[in-house]
Structure formats: structure tokens, C-alpha cells
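Only one chain is included here, represented as C-alpha cells and corresponding to the form predicted alone.
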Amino acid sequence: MSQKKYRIIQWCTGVVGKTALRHFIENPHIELAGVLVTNPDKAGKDAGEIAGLSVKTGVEATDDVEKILALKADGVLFAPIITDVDMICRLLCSGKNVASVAGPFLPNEYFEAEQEKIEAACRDGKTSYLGCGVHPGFSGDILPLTLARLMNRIDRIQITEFIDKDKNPMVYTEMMGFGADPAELLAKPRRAPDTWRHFYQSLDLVAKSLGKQIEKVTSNFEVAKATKDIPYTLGEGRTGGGIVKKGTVGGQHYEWTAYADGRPLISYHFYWTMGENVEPKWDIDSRYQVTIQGDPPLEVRLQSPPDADGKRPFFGLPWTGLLGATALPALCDAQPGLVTHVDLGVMQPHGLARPA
């Protein structure tokens, strides 16, 4: 087995980012050559602190970006927000592979300008980029991907995501417009009708995998009342938070549909709720779900262990960190360019396999 180690650096430090910078610390194959940070208050502080361990690394955390593109790496796991193009390929062209959890997820023909910087930014460093998380990235298309080799037939594939947000704090539950008018944001949702297209090279990639191709996406937007006031608070290392009050929006469910050869073959749901008091009461088990109608069906879930009260934590954000770091490796190897999910093939993620 090969004991090649890789230079990584974590950009970012939230909660996925966090995650990521853990098991880039821990991980034997990993090499941690830099964390850069946009808190002030985290500069200058070890890496091993950041991620909240009891070892010392001897990495501190900078602001400074120019220092970071200075650095010699192999690769760097994206993971402000927001994403930034500019920066993207900045890093690139200082010669290391970028995986990113914020996007843009490519190929996608909704997306050309940004796919042409990127694909410029590789030739130039002689790098390469993945979009990558746990959807899009995986629960929406290397997953059912897999899956479809269950099956016989294919009719239709849904993929839900879940998520109590109740049980899993977050900041964007205010960014989401929990708490609104319901009126007001049935007529103005917080995602755009064409956010699909930022999921679409995840839709194309099982159509185009399955032998089809889209011809259109629908949208469709619900949401659920909140039966009562409900407290809520932003999550892990955040302060502030508020009330949901009741008869304001205490759920949402956003889905897409992908149609060819003019019937519905790939929907993705949102269910996200704010605990159990909303009506319509929708299903709060935090989780994704893949759907496949056909010969013969199946339905697989995709969920952490219930813990003491029996409810199941979201794991969506610590996921789409992992799911970055442990591509990073096949990445660096990669011929230079914009790389596929395909392009990459099975991955073999080195060092899991190791002592608490």
C-alpha cells in the first residue's frame, strides 16, 4: 500500500470546515500545511485548537490569504459560505488542486463563465477542481448511482433530504425564512425557482448515466404552520436566535423534478421543519432517503443512530466536509482539469482504518 502523504490546507473553519480540518489532523496520509480563517479571533491559534483536540500541531491559523496561496500544498478543501470563483481559481493557478463543498458544481451548462475561469485556472497551474459535498455530491447521484445497480428497471428516482431543524440548529434557519409570513414567502422564496440549476450537475449526471437526457425541471414549493411559539438558536459557536411563532412558516418542502422522454425520472425533496409542532405535520426523522421505483423497488436511508431521546441527529454538514477531505487525495492524482465524480471512479480513502 502506498504511504504517500499529501499537503493539504483547510480553508475555513465552520462547521464543515471544522470536520474536514479534524480528520485532515488525524488522518496518517494527510499532511496539514495550512488553515486559513476569516475570524479574526481564530488567527494565530493551532490547528489542533481550531478543531477542537487535545494535540498540537504546530499549524497556526492565518487571515492572511496571501500567505496561504504562498504555501506548498498539493490541495485545499474549499469551504467558505459562499463560494468564490475568483478565489477558486487563484488557488489553482498557485498550483494546488481544489476541492470544493461551496461550488460551483461542473459541468453545467447553466454555469459556462465560471466553468470556462475554472477550466483556465487548471491549464494555468496544471491542477484540478471537484464540486463536492453530500448533495449535491452524493445523496443525489454517486448514491442512487450505486444503487441502480439493484435494479432491473428504473421508472423513477427520488432522492429527500430531511432535516429537523429544531433537533439541529442552524444558521440559515433565519436565512431561510423560518419564522415569515406564509404568504409572503410562498410568493418569494428564499431559493430562487431555478436554484435547481445549482443541483444540475448532479441531475444530469444520473440522467446522462442512466442514457438520458433532461429535457426540463419543474419547481414546486410548499410550506407548514407553526402550531405554537417555537425557541430556536443558530447552532454550534453561534449566538443569537429567536422565536417561530406560531402560524408564521415552521416547515418548508421544495422539490425539482427532472423530466425525460416526458415523464418525471429524478425529483429531489427538502423537507426542513422546525420540530414537530407544524401542520401539515411532514416526516422529521433527519435523514436522506433514495426512492427508486421500478424492478424491483427499493428505498435505502441514510441517517446517524437515534441518540438517548430516540430522535436521529443531522450529520448533512459533517458529512459534506468528509465527503471533500477524503476525495482530496484521488484529486491531487487526477489528470489536471475539471474533474467528474465519474472521473474519479471508486474511491479508496487511505487512513480511515486506524485506532480511536
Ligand SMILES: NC(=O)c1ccc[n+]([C@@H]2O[C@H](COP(=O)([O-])OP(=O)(O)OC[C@H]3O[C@@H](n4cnc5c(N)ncnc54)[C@H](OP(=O)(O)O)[C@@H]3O)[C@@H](O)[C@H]2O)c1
The other form holds:
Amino acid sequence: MSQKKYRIIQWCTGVVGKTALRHFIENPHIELAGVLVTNPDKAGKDAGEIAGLSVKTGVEATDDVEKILALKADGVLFAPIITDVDMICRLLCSGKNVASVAGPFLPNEYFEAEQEKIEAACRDGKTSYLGCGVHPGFSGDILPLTLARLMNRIDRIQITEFIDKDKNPMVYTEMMGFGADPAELLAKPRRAPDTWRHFYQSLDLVAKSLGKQIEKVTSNFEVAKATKDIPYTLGEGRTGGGIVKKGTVGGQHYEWTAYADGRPLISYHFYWTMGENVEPKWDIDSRYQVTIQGDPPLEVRLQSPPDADGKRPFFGLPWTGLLGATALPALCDAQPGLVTHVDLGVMQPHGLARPA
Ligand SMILES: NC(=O)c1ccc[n+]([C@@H]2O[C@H](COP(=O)([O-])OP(=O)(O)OC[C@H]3O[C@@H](n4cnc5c(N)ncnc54)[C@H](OP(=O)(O)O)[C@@H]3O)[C@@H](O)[C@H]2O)c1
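Could you please show the structure of the form predicted in complex with the ligand, as a counterpart to the form predicted alone just displayed?
Once more the chain from above appears, this time first in line as the rest of the complex follows.
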């Protein structure tokens, strides 16, 4: 067994970044090299404290980008709130492999300029880049592709993200238009009709792996209305929140469908609902679900066990951090350039099986 240790930097410590940071501190195959924060209150704090652990790591978080760029490290888990392609390129040029949960998700024909920049930076730094996360990055690509091997014939693949936003308060609740006037949100959804382009890498990976070419992608959007006032918060550690008023948007369903050979081949659905008090009533059991119509038909649910209240916590954000963290060793060992899941193959996540 390889005892190689990878020196890793955590870039930003929000919900996703904090999960990855904790993993880097606890995994004996990883050596934490540095932590970049944007929040000046976190600068100077020990990484263990930021990760919510009682251990002292001796690694202090910094908001000085140049200090991080100057560090000797194998890889970076890039998890800012919005992506920054120029910064990704600087990290790649400085000799650090980058796994970004904030995208861009490549290869993707709709992001050619970004792709060329990142490829050039990989050549300069002899480094590799991977866009990763739970979706895009896992539930809508590697998971259905792996499950496809259980099939004799595939008619259609549907991947659905269900999030009960009442049980799982998140910062996205407000920014995605919950509590808005239904007609206004339908006319101007917060996810524009071409948002599927950010997920195209995943759609394309599945289609091409099945030997198919995507001809077009269609987009649909519907809303559900709150049947009573629903108070909400913005999630752990955040102040703010409000009330989704009765009659306003209490649920949203986005659907993107990729066609091949003139027929729908892959659909992504997103059902986000503020609990049960909405009309129409949608399934609020938080999970990812892969349904493959064909021979034999298949359905797989990716979900956490329920809490004592019978409702499921949604682990999409921590899973995103962990999917990036566990891909980094393989990414660091990969050939320089843009890397996809197909290049990385079956990963071997060392350091997970350890005492608690
Ligand atoms: N691919 C997927 O499946 C997937 C799923 C979920 C999320 N994501 C992506 O993962 C990223 C992190 O999500 P999250 O839930 O962890 O978000 P979050 O909790 O809001 O944390 C984002 C962090 O970004 C830093 N930040 C704040 N303002 C910033 C600014 N103006 N510019 C750059 N960075 C700033 C802060 O880091 P510090 O606190 O350290 O200063 C903040 O904690 C997002 O880009 C999100 O879209 C991807």
C-alpha cells in the first residue's frame, strides 16, 4: 500500500470547504498545507478551530492569496462561493493540481474560452484540473454510468434531486426565489432556461459513454404555492431568514432533458420544496434518485438515514466537499491537463478506513 502523503490546501471554508478541511485534517494520507479564507475574522485562526475540531493543526488560515500561491503543495480543493477561472489558472501555474467544486465543469463545449485558459495553465504548471461535486460531478454522471452496467437496454435515465428546504435550511432558499410571486418567478426563474449548460459536462459524459450524441436540451420550470406562512432560516451559522408567505412560491421544479436519436435520453429534475405545506404536493423525502427505464428497470436512492423526526437531512453540500477531497490524490497523480472521471477511473480513497 502506498504511504504517500499529499500536501493539500483548502481554498475557502463555507459549508462545502469546511467538510473537506475536516477530512484533510483527519485523513492520515493527507498533510494540510494551508487554508485560504476570505472572511477576515477567520484569518489567523487554526485550521482545526475553523473545521470545528478540538485538535490544533498548527496551520493558520490566511486571507493572503500570495502566501497561499507561494506554498509548496500538491493540490487545492477550490470551494469559493463563485468560481474564479483566473485564480484557478494561477494555482495551476504555481504547480498545484486543482479540484474545483465551484466549476467550471469541463470539458464543456459551452465554456470553450475557460477551457482553453485552464488547459494552458495545466500545460504551464504541469498540473491537472477537475470540476467536481455531487451534482454536477456524481449523481448525474458517475452514479448513473456505474448503474448502467446493470442494464441490458436503456430507454431513458432520470436523475432527480429532492430537497426539503424546510428540514434543510440553506442560504440558497432566499436567492432561489422562495417567497416570490409565482407568476413573476415563472416569467423569470432564478435558474435561467440555459442553466443546464453548467451541467452539460455531466449530460455529455453519460451520453457519450453510451455511444450517443446529444442533439438538444429542453428546459421546463414549474412552481408550487405555499398553503400557509412558512418561516425559514438560512442554515447553520447564518443570521437572517424570513417567512415564505401563503400563496407565494413554496416549491420549485426544474427539468432539463437531453435528447438523442430524436428521443429523450437523460433528464435532470430538481424538486426543492419548503416542507409539506405546498400545493401541488411533491415528494419531500430529500435524496438523489436515479431511475433507469429499460430492461431490467432500475431505481436507486442516494440518501442519508432519517433523523429522529423521520425526515432526512440532505447531505449534498458535505458530499460535495468529500467528493472533491477524495478525488484529489488521484488528481495529483494524474497526467497533466483537464481530467474527467473517465480518466481517473475507479478511485481508491486511502485513509478513510480508520478508527473514529
Ligand atoms: N458541484 C456541486 O455539486 C456543488 C454542490 C454544492 C455547492 N457547490 C459549490 O460549492 C461552492 C461552495 O459552496 P458552499 O455551500 O460551501 O458555500 P458557502 O457556505 O456560502 O461558502 C462559500 C465560501 O466562499 C467564501 N466567500 C464568501 N464570499 C466570497 C466572495 N465574494 N468571493 C469568493 N469567495 C467568497 C467564504 O469563505 P471563507 O468563509 O473561508 O472566507 C465562504 O464561506 C459554491 O461555489 C457552490 O456553488 C457545488
